[in-house]
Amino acid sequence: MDAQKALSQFGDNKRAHLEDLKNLVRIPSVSFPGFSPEEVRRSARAVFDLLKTSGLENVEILELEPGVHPYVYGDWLRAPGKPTLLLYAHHDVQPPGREALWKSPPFDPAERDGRLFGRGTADDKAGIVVHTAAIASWLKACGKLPLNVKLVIEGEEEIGSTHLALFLSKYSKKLQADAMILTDTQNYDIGLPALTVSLRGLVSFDLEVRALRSPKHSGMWGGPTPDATMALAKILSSMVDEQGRVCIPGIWDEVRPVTGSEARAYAELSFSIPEFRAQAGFLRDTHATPARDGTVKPLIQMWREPSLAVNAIEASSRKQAANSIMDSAWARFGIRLAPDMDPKRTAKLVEEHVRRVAPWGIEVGLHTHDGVGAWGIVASGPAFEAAMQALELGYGRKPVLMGCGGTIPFVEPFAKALGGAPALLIGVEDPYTNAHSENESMVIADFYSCIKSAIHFYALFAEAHRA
């Protein structure tokens, strides 16, 4: 009965919660170097205010050290003898990208065709509001929650949770819980909810090559003079084969083979290559990259195999492109790690390969960012059973279990800090969300369904824990 009261309260106020999300999206809280750190701090203050108005107590902005983007914390611990949930989301966002490609300004949220567009609408400011809306609905309808909650909102997830080890060493005791919910992943399809049970890892690199003391006229010097941009292109292309698969020597040695049970689970998911091409936005004649066995198996390739992506390249610029041989060139690239791949070993293999194949005696500088390993969990036990039931009640459809090719650095270290407490990964993204790209969006109806699922879960998990 209390859950129904909370659901009714939410139904009467769901547009107000959507406005909460829009207010957060309007703050350009890009955590990347070169963007204003004050905007991330302003975002933290806005999250602080939202947690307070939602009824959470002991709300505070958690500072680590000067220059580190802040976390925000709040809790409600008035249910003695009941389980405690740790709820997670992050308030920092990716850069807007190419603003000319946005159909509406990236930090001016816009509703179109049942979707809300804007940077951070899905990744991950919606995750914040899923938590605050569910909590506010319970507290306003019933005056209490059926369990205890602790809510932590991170400010540097999009830059790899750089100071996570410091955060855990300082605050892990404060955040102990029986289970945690991370609202930062994707549904399998629009209207089809999912629990994510595996994540790939990630190790990223900045590669700079230098060949000359300054750029040279390409007509007067072209031929015998080494071209740094071409050298960079040769190094990058050497790391994948002609089909686009990662081919750095030794990199596949640690990759755990797909098990029979995993293959059967993938086969049970509704999937087609044409649908995948449409979701990914392939141009008409673009071919999909095959898996290691030579066939196209997108789910296995995205969830269980390593991949390489070049995130940015800089030599000159389109605006200032001259007939010159550039003196230096830079690129950032990342390798997504499959289960059992060690980030440090992968980084060592990449460095050895880059220095081995660098042409013409050019200078090579390679900086490795802190890596994160892959993560996975067996979806069994009361928390998962309650989550699957809650998702079905919230969306009106049976949920599925799925993997994710992305990386959430917070998950594995925090699960260990909580002594192996189950981590439940849900979210409002869908295959058309365009997270990290232009025109990021989410389906508003799925946002509402996710909140309803959270309301159900609080009651179901409390009952399961009691039983």
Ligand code: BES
Contents of the next structure:
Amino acid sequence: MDAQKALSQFGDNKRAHLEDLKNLVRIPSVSFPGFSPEEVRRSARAVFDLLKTSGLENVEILELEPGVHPYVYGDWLRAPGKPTLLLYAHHDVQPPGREALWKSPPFDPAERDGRLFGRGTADDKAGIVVHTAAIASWLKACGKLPLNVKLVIEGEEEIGSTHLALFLSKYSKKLQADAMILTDTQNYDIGLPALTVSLRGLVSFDLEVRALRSPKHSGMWGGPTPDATMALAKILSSMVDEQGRVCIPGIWDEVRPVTGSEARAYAELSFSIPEFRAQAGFLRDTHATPARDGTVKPLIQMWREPSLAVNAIEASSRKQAANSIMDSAWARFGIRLAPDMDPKRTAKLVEEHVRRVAPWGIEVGLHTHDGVGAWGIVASGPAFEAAMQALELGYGRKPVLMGCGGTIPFVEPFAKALGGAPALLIGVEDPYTNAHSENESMVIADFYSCIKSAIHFYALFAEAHRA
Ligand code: BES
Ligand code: MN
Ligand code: MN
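One more: the block was the form predicted on its own; return the form predicted in complex with this ligand.
Up next: the whole complex, starting with the chain shown before.
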């Protein structure tokens, strides 16, 4: 069988595909403002080369507008009458965080204990190589693929896919497909593959409070003089209750209640609080926040309820901490959105709340970043069945369905632009990956299993589509 030939081709070239991944990881393609956009371009060129050497055709770097991080496109459309898959991953990465905490340099990929460490190893450069390795294996072994593929590798996912609407208006015709595979999510555990069926949305805010024209000596002026940092702390802390749950008035009104069948599906997943605490890295005495119903049900909280995180605070610094009252203070915070929560309505509730609770008549500047709604899909139909079977064959273990508390802005608008084509979300992250943090890594064996699954999937989906 052709899939077997492709698999054995892959078996002989695994290490070379791991090297493909390492080459991508060596490029610090951080898409955040303040980091060199030239590195993202360099990364796009490396992806371009990889797509070419993998046998893709019509490979192109897509420049949307000057100053927009480039996407990379490639296709192989020589299977007339066969279905077309849209394959997605992103080549931009998060900033490295605190370099001193990395056990090996973030952009110098290192193998330790069966894992590959480095920024972007899991999120999401492995996602790119899963596609290219599967395609190259088929083309080298068989000279063809069993179906058509179109690859889109995004360059601005980690900053919220700010130009997605423009991208869609330009390219949605070119990208028409029967189903999409996005390799940017996680497995339920090491060696335990998962298909992700829901994502939370996200809306983020920059909050700046200003109380004084300049910092003031806290001895000379302290008492009657408003402290901007304290005002910021009060506003931030007013947005969650004593237990840590979001409590901005009205915010829970739209949250779609968890249905009995959802709750049963989550209950089937093997889960223990001690294991969850270990994976999340809780310190000994810190404990989990209860869910809406007062119980501690982390899966429901992470996948189906809103949550709020303060991502960064600026108000003087450790180095310059003086006996002063700070004039202004700044924070970035994000609210993860549950299904049915509208990002615009959430932003309005936050704005009203912040203005209502801001103390001492201080000035409040609130900037809302573009929001992304939650996404979900009913896991049934031929594409899902083929995906479940492919994951089982690739990993040698029955896959599970899971939710995901994170956000991928590409999914919802794209599935829509493709006329509701099914979106299959898979990926090589695992609970120990540490994405967005220091020492990000992925399990090399799972990376290989994921590629094998992709190889199987092409054949199974082509077959299912014919039937
Ligand atoms: N790969 C993640 C999404 C994800 C998160 C998958 C958790 C599996 C588990 C993606 O790269 C990501 O980080 N998305 C951002 C989107 C945001 C910038 C709009 C996120 O969730 O913060
Ligand atoms: Mn990602
Ligand atoms: Mn990410």
